[in-house]
Amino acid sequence: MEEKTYVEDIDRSLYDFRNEDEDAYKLDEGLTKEIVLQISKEKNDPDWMRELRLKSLDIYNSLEMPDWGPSIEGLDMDHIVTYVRKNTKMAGDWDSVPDEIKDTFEKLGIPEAERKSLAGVGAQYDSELVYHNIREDVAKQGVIYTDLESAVHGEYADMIQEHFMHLVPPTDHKFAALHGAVWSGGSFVYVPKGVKVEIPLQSYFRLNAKGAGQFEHTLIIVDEGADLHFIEGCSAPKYNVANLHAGCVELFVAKNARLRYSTIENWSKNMYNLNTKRAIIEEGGKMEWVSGSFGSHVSYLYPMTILKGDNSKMEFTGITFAGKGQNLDTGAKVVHMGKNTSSYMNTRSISKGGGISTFRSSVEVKKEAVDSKVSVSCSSLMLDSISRSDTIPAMDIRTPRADVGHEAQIGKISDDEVFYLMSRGMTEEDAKALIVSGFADNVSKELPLEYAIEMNNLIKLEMKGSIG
């Protein structure tokens, strides 16, 4: 039987169309007060929020940028647009989509996914969330899934007000304190006790105007004994100017509770990615990264993870693939605060055509997390000699009853497994492929199938260069 995919045709038009709107509703380029306070009356934002952007703002104007990690030199605030809408709203039925928006999101498989594997879908278009649906099964067990802007405003208010900015405050960076001032859209997710979702929810964001930034925020809380998969997508066509995605995620788990949270990133080699991703886990709770980043110019994206109740376990998956321009500075960091703790990051990286990619591990072990697990395994490898990988753990352990380990390793692709596999008939491009697909197996097996496939059919399109 034949395979159906997301990625229906390897060529350059899938990821790379452009549909960029000239009569969109656009702000002025840059970051003032008049900005801010522009898009909190377009939000309609309470008291509560409309503070929190303008002191978010005052946060920002007074750190100082990032002096580690890729350079972000080539990002310009003053030219970076902070808020683009389509002239719609979001609709909760595909056909009420505008056609040019509806386009693009089905090049992208959405909604077919939501019909054949997925419990509901938000699709985000630039600043907006454009659609939003939820399964009839899945809303009559009490699970909320709206974007997050109609959960400001709505029965939830309460719980967003309490949760919103509080894992991620905007004191945590400079891009956190952008977020804070100039968020828009997002999704929020509510898991009542004991309901277990058995399909994923998926987001899909999607950068389509060009010079802009999209900041969405997403919110999701899996109350005690709960289940829930999240799914996360993005993409961007490619300019010739800065893009910038600083979006921001907060995961409450409950006690005895597991949270699943896949992302699968191709933003486009123009994207400064500055994205910011945090956990907090109770007792017995899990909570499961499994990451993706296949695009942007320069990355910086470590989820982290605070084990807060005893018991409470994390395992990070991960894969990242640097090409030709691109600098990936991507990992995980986990906080041990719990007894009996456990923490396990299994990461891949690949670089090809002079591509660089980092993979930083923040461990943190509190005296009190006694009897605490940690495992680091990060292995790269590396398809030319003009790429570069690195591996840069921290570890703060301040408790002697604890077990940690951390293992590296570089290689590069075997001239005998490409040759045995072109003696079977394979050309030298699709045997490496293969190699590399395989290289990357520890992450697309921990999704669905669906989504595995286009994992390794976006690899297959890194390893042609035809991206980008």
Given for the second form:
Amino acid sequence: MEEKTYVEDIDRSLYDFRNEDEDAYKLDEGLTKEIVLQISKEKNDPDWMRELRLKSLDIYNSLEMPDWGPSIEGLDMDHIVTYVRKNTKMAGDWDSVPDEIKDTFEKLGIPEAERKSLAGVGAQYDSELVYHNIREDVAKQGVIYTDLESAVHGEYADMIQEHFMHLVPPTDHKFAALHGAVWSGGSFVYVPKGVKVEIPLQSYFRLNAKGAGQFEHTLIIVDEGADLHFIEGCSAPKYNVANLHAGCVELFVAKNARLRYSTIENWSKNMYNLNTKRAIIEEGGKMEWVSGSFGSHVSYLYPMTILKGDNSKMEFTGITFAGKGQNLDTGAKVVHMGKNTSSYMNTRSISKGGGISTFRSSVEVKKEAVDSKVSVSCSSLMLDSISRSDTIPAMDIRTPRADVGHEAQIGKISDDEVFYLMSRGMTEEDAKALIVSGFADNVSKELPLEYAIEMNNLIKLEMKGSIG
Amino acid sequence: MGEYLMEAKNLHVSVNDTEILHGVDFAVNRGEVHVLMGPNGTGKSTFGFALIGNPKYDVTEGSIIFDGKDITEEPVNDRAKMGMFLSFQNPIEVPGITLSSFIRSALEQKTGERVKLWDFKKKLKETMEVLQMDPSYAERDLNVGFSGGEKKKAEILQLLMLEPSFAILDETDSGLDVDAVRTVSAGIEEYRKRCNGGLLIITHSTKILESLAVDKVHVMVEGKIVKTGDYKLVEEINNQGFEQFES
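Could you switch over to the form predicted in complex with its partner chain, since the one displayed so far is the form predicted on its own?
Whole complex next, starting from this chain.
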């Protein structure tokens, strides 16, 4: 039995298996008002949500495709299936999940991880959550962890309406608008005042259907003085047609609260990952991002943090690994609004086999954000001469009373290092994998152990056959 | 004996198509300590790198025999597994792996067997004591932020833990203060006790040799060994320098 999070060596087949989707309920390809209304009907949306979907569709149609990043020409929106649902209902206990889907997640090690180290798990298969569970003791603390669809109708309906796509409005960019129109699935988390969730919650997103899009929405509210670690994992089997991921993550961190949001993304290499993540932090709150980007064909991913309250903080730790055929444009954005706010970005990017890895950052310090501190540090490692690595930092500092630091390093893997390790008996492959893992140490140190192991396995996997 | 532990025959070595070594003959028996001396830039380190198999150093002529096998074309990692070792003049910093787990994985590579953690830790601790190394270094990333002296000690620690049958120490004493040189010498002595291996010590100072029984001294000038003798040759060099050997 292969298990995603606990194995020494994983092979590609672990992520690459696919299930036939004959019995799935699927909407037609493309994007029309009819399709959007059909999704809305499927979900039994309240009026405001249906309106939001239709408004988003209009915005989508009025906006241009982004023209500043990696090419997304291969993405033909007329052929993306926006909604795919297995003929199943969401289950609260693992045994009720249909075998085929259960098997998928078991192969990925999700229930195993839940038993060992998680406070709650959500599992999304194509467009819908198929499983959601939270540990009883955590639920007793008043922590809500549920699928967004039921939250829209339940006790927290007002809270959802108040927050949903307020941080990332559909007008933000074309794919935010697309998301607003066709979103489906995702999680809602609410951590009440003062509650500290000791072990992480995790949502796992699996896109099985060919030529489909996944548009899950994650909405997390961490109330005053509360504390949460949320983990997001993503994967998909490889197809020869484009798949699209345009999820949206909105995070609200209240006064003196802390949220850590970790992602290990390993989409297959036919995926366009155009994801939007944003957090707003109130006074004294802290946002910590840990982000590992390994998969996808093209990524645009720049989690943004708005440091609204005085003394709020953010840390972003990221790693991006672009191999053959991948163009990964990743980074982070921060806006300092409150006084004495601080941000720290520490990223690594690795490219090999002709892959392109771009680090793009944006730092804005408003006039009011006096005594703020900014530190941006990014390093790139190119494993061969055909790969590319770029750094595009932007800074807009409107107060002289800010302490701003930026450092960037771009390097190649050094023959001397490889030789040194090999002189102790290591193979060239292992030596290079070790150097790359060491380079990625900033991120693996921030991850829970089993995810750090998984990340190192992903690096080893990427390094295999990269010699020559 | 009949067969040497390690033998270089008529070794010609080029770096970037420039020949540095012009036919070096050299042989070591098990248990012997050889010293290679000579002025700066004369090819001593090149010789060490060529023996261990650095791909930047091209052997254009001649051969290297180790344990009766021609290893001239073998990659460095295979030579290491066969029992060759080079203590680097400038050890490389490698973040992401601790000194301790690096040595352990090197041992496992070499023996092909899993190393028992308990036994390993015990031996590592004892060996670090011999080298007067603070035990906390074992759990620090390999050479990262180590002082010059600690890096050299870490090399000798690897030598003692991996127990190769032939080791090249490339300027292990350079840049060390008197106490550190003494500690490193003690480490080398310990290696001889543990393994009875062959040693090639590349140096241009003689401090490190004081407490060692040296079997042979070679003087290299301009890519050739110009004289071989016993320990007396060291004294000669101490008194007169290398000028007498230069043509």
